[in-house]
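Have a look below at one chain only, the form predicted alone, in structure tokens format.
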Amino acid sequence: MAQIKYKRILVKLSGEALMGRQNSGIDPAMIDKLAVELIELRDSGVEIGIVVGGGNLFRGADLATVGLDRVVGDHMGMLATVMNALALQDSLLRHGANTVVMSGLDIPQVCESYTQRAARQRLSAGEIIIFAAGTGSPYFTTDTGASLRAVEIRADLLIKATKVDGIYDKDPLKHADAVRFTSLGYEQAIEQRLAVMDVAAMILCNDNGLDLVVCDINQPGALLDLARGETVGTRVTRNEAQQ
């Protein structure tokens, strides 16, 4: 069995990844599938942090375009991520994994408040940590929250787990001739405006030398393969790489 290359990983799960085959909401079967894969990853010796999005339940930025106050919408979106985090935590606990939800917003009756020191200590103790409510501030996406938490906990790798198998030069759902990148640099991704993460998130990763991999969460064993250093999806690095 291949050895683990990355000891500490931050996994960014989009809200859409939790929908399974549904059009919205949370698919319990998908949550359980994710929990089993995450526990397998932890049992291999990897320390795991998770950031969850909330797009399956609510998108504050979309409603802001039709009149909802942006700050109000963003706070509602943060609460959607908390709901997703609690659902994932429940499944992980039922499968026997020590798991805690740490929130960027103070909601003591529901989950713990995030602190960098506590997060590092609990990861080192083998707990799976789910980071909810993004950065805790409006105007920042969960992508930026994932990059920030990854840097703060000193993750070795950031994985963005979505419903697509990597980064393409154009939308593969709309263009049959779309080409998938195996690897590229952050500068290239920003200059070409590729749909990777928002610019603030990529700049944060680039400045801190943190590699990002975009992969399909529905690919069996993808997370464990990445932890072993195998090629999965598209890797984005500080130095520009060839396609």
Contents of the next structure:
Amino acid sequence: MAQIKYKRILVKLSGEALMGRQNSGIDPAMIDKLAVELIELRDSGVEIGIVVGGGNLFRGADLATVGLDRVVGDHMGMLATVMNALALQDSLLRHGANTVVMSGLDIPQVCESYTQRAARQRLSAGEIIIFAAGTGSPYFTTDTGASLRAVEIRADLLIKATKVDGIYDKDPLKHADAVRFTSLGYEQAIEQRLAVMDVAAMILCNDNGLDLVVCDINQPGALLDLARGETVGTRVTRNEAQQ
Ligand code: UDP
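Following the display of the form predicted alone, present the structure of the form predicted in complex with uridine-5'-diphosphate.
Below: every chain and molecule of the assembly, starting with the one above.
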């Protein structure tokens, strides 16, 4: 069996990934499926941090369009990520994995507060960490939260697990001739406005030489294959000139 290539991986799970076949909310069966896959990854020797989104419940920008104050909406969005994190933590714990939720917002009765030092220590000890509340600040997204935490914990790879199997030159749901990239540079992704991650998130990854892989959460074994260095989905890398 192939060796593990990446010691520490940050997995970004969008809120959509947690709703399974539902239109919103949390699908417990989907959460259990993800938990099993994450434990398989941990058991292969990978240290795992997870950033969860909240778009299956609330997004501040959407709430602002119907009249809520944007900052209040973003607070609701961040609290939604905490709810998702608790559901995933519950499943991981039930499946026997030592797991902790660390939040960018202080909610001491519910979960631990994030600090970089504690996070790195706990990862080294083999605990799975779910990072909740994104960056802890409004006007950001959990993609930026994922790249920030990935850089802070010195992850070797950032994986964005979505409902799409990679990055395309145009929306594959609207264009039958859309072509999937196997790899591309951050600058290309930013210049061509490809739907990858926020620009802020990509700049942070590029500046810190952190590769990102976008893959389909429903592809069985994708996380483990990636940890072994196999080609899955689309890889986004630092631009040549900076390497
Ligand atoms: N959010 C925020 N700051 C952050 C991360 C998230 O204010 O650092 C809020 C924002 O309103 C966002 C919501 O939380 O829309 C849920 O996150 P996101 O939209 O990134 O979730 P995903 O699309 O990954 O499910």
